[in-house]
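Shown here is one chain on its own, the form predicted alone, set out as structure tokens.
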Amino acid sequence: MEFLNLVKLRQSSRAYEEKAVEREKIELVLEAGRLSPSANNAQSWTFVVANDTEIKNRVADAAYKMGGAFVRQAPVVIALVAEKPLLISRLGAALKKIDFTSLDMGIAAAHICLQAAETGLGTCMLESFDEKKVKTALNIPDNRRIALLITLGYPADKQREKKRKAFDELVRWNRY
């Protein structure tokens, strides 16, 4: 698939078919995240996959309270857990006043979601959830932070037209 067509295809899915996602497809999606770039090649993430129905529903319930009722429909939820970055990344982040770990997590999430779309799967990134409940459900240590959750499954919602600002509103050449 042409890359720009893939970008146009990817959307946030908020309805999923009652169909399990094959482990090979989950691993392919995670591999895209694993291979994504990160500041200083820190790779300061762990991907925790909830595909056991009982565990996944406990995670979904932690998101449901925050408005994610569709999360229970998804057969898989992936938690992106921030790990302690390398010292050089922490120093660079402090000097530049930029949270490299959050940027890296966003890049990994984008890779995961684009690979999922190319594989025929739908995703939705969730930033709003009860982190303590998700940590308990997935046995994530208290000293770790969950950057985001991503639902994964076969989409049941229809493809929507992307509403984006015009190119000329967002692009500047040679000066602001």
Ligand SMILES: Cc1cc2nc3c(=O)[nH]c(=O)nc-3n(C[C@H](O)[C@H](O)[C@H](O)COP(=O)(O)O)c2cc1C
Contents of the next structure:
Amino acid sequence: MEFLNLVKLRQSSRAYEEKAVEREKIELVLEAGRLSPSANNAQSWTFVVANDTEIKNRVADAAYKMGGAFVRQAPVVIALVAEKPLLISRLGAALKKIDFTSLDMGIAAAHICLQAAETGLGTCMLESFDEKKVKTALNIPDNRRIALLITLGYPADKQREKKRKAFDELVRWNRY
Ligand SMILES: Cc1cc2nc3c(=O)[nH]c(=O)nc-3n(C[C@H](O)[C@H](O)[C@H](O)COP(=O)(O)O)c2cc1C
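Show the form predicted together with this ligand, please, because up to now only the form predicted alone has appeared in this conversation.
Full assembly next; the chain just shown is listed first.
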């Protein structure tokens, strides 16, 4: 698919068909995350896949009250867990006051969501959830941070027009 068409196709899916996602498709989507770039190639992440219905529903319950009722419909939820950054990343982050791990996670999430769209799957990134509950559901150690959840499944919502700022409002040439 032409890349820009893929970008247009990807949207936050908040309704899913009652249909399991094939293991190979989940792996394909995660492969895109694995290959995504990160500062200093730190790859400070673990992708925890909840595809067992009972476990996934426990994760969904942790997002339910925060506008995530639709998470229950998704057959798969992926937790992007931030691992301890490399020393060089931590030093760089301290100097530049930039959290590279969050940037890296966002890039990995974008790769995952775009590959999913290319595979005919819908996704929604989620930052609103009860982190403690998700950690308990997925046996994630207390000293780790869950950067994002991503729902994954066959989408049941219609394709929407993108609501975005105008090109000229966002792009400046040669000076701010
Ligand atoms: C980092 C991040 C966190 C998000 N968290 C949530 C969330 O908690 N709940 C939700 O319904 N959507 C969430 N979204 C989806 C955004 O609302 C959505 O991407 C935005 O409105 C643009 O719509 P689109 O994804 O359909 O193009 C999140 C998106 C990003 C990138």
